[in-house]
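Only one chain is given next, in structure tokens, and it is the form predicted on its own.
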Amino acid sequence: MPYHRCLALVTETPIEAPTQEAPEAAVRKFRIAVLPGDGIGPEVIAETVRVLEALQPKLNGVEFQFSEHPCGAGEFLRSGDPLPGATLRACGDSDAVLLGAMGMPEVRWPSGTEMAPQLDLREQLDLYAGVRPIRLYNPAHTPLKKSGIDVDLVIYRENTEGLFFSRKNGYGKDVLEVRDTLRISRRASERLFRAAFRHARRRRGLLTLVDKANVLPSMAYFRSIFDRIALEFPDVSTERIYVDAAALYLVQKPEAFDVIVTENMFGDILSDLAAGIVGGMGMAPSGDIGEHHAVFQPSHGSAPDIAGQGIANPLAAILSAAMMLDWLGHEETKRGAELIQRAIERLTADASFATRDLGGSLTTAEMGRAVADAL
């Protein structure tokens, strides 16, 4: 019932209703570029889109417009380009990007490295912050033998430089050595640290810097920038841990961490370790976020060994979509993110709600359908 009519019911003097209904609020349309990619990517993305389509009628004034675009090692085999220009433009023109998985072990560049168009997307769209939430939904999922363990942390990984900076460098056939450059810039570090501090402020107020400042000058520089930015956030507690110790503590006492911020390669490694603590890569969502663009994808790879079998866990992809909805910032998309999160919390409270990676027998489609129904 329109608001003006509700008022008419409670006032002593009847108010004449207008002869014409007030126009409805405009629908906010969000353009979502969908890149299914390789291996299990299309399977988990199909279930993620299913969940978003089930969610949309429950959101007021919001409409999702999906457009699918080719990308990945398979696309390279088809067209000779793993990231076609049209796909890159579509990603730049969209409100957000939903990505499955990229790469095939046997499809490589002449340098011997795998094709990784997801890294090209990060660099082309300047997605400097790799955000990796790590949460334990059911104690049965963790291999750690600790009772009452509660894991809920976020890893912020610098996405555009670090040890990945020289990833496109080649080398000659008969060279005697190859060197990779670990690049740390003030600009990239400052914006990463500020984003991580803001996130920690919204959570439990603790930010942990992970580096190797005792050995590497680049990491000592990284730490010096962190120390200076920390002065801008006096309400956030900080700690500094070397990366080898961080790997140890993540296994021994993961519940002690809130938000972790680190270099590109360190973040790549530690986020996989942390995912293993909460059940594996099928439970690890991620977002690659910049000032104007963002790509959301499960942290796992294309898993060609199980592709096409219908047994991949789609929860990481679905949780990535929830991150996307929250990032879009609309009141209703943020509510939608909460609805997905709550649905997964309810379902995973039962340890038997699991695909094979979690010790269960659900198929990819069965799990996706269950989440959609739980909404």
Contents of the next structure:
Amino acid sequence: MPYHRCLALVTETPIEAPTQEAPEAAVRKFRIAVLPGDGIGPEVIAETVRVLEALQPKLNGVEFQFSEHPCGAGEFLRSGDPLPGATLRACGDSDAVLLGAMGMPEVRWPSGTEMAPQLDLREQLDLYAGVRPIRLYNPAHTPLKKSGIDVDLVIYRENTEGLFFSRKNGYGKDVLEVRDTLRISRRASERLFRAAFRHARRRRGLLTLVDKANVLPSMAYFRSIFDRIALEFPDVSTERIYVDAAALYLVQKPEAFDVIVTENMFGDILSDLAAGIVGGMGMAPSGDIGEHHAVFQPSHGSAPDIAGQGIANPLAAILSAAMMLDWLGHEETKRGAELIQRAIERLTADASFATRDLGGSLTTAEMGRAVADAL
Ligand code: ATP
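The structure above corresponds to the form predicted on its own; please give the structure of the form predicted in complex with ligand ATP next.
Entire complex below, previous chain first.
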């Protein structure tokens, strides 16, 4: 996590200058690059920016400077590039990036895969850890029958390699087989594990490695790296489970997990499954975090099935913005993250505070306004 130095105002007290005005407190400006993207992306991001703008006057000595940039499948149709160089540069120059959602099912590369500039951004900015908190805000949100479950876990997904490694390879006409590569490197695994251990240490102190070490050599290697890094964190308890069992336990006993760390593709799948047990994709925020940059976005995609109807749940995007404020690391932005978190806790305590995905009838804008007002 970068250390943003607050501008300490160093003033020397003049011996004889009684009429001099008191210096104004320094304002720390945070440049936030906003990439609304495709489908419901612009809808949920509009509400997120509304919440951040409502929050701003409540924070002392910080200012958000938003700049919007084009990105996504729609941008590909306009300019031929889903991630224009100017957008990438703006992301690199900003303090943090807030992203909506990318992709349109009908806009694809010749290989048949969808445009996914958010994946390019992760790779270009080296955002190695995909951090996905999963929390049940109201028991009415879960499809699980068990009563009294308290789901509060975080998934750390490796973001730069794994089974996504060869995703850009196409395949020739009339080929008889196509292979994908699952890459596990020591460097990417070590830094991911260390980040997950540090996070587990700040929570309940349990880290679960999810792999497939019983079948795949790459996963046995992944586990051996985990075992070695675990020695650096003797205060954190560890578990190792196979990905198939992880899917089972996430449904049967999700309350047993604290922090999960796993490979890119496993993390992709398990985080959707985990979102499913707390109300769906509209309740699942995420942050893609590297050494110097971070992108915050809801875990969901562009949801073309509901785009343009004003019914998308903006909470995943708003909670992602809260993660961003926490990551920015300033005392006041961290307080802002808490304020958003607590406002959402208060509002969701009432099960009727719900968009359609949660069984309610609020629109995206009504929910966004309610969070902004609750601040
Ligand atoms: P991607 O692969 O790009 O992550 P996806 O194909 O997994 O996307 P999503 O776009 O995340 O799919 O949508 C999955 C389902 O969840 C859809 O039925 C969609 O309507 C629903 N959904 C996603 N986000 C939201 C949201 N914010 N509010 C309500 N429903 C949502």
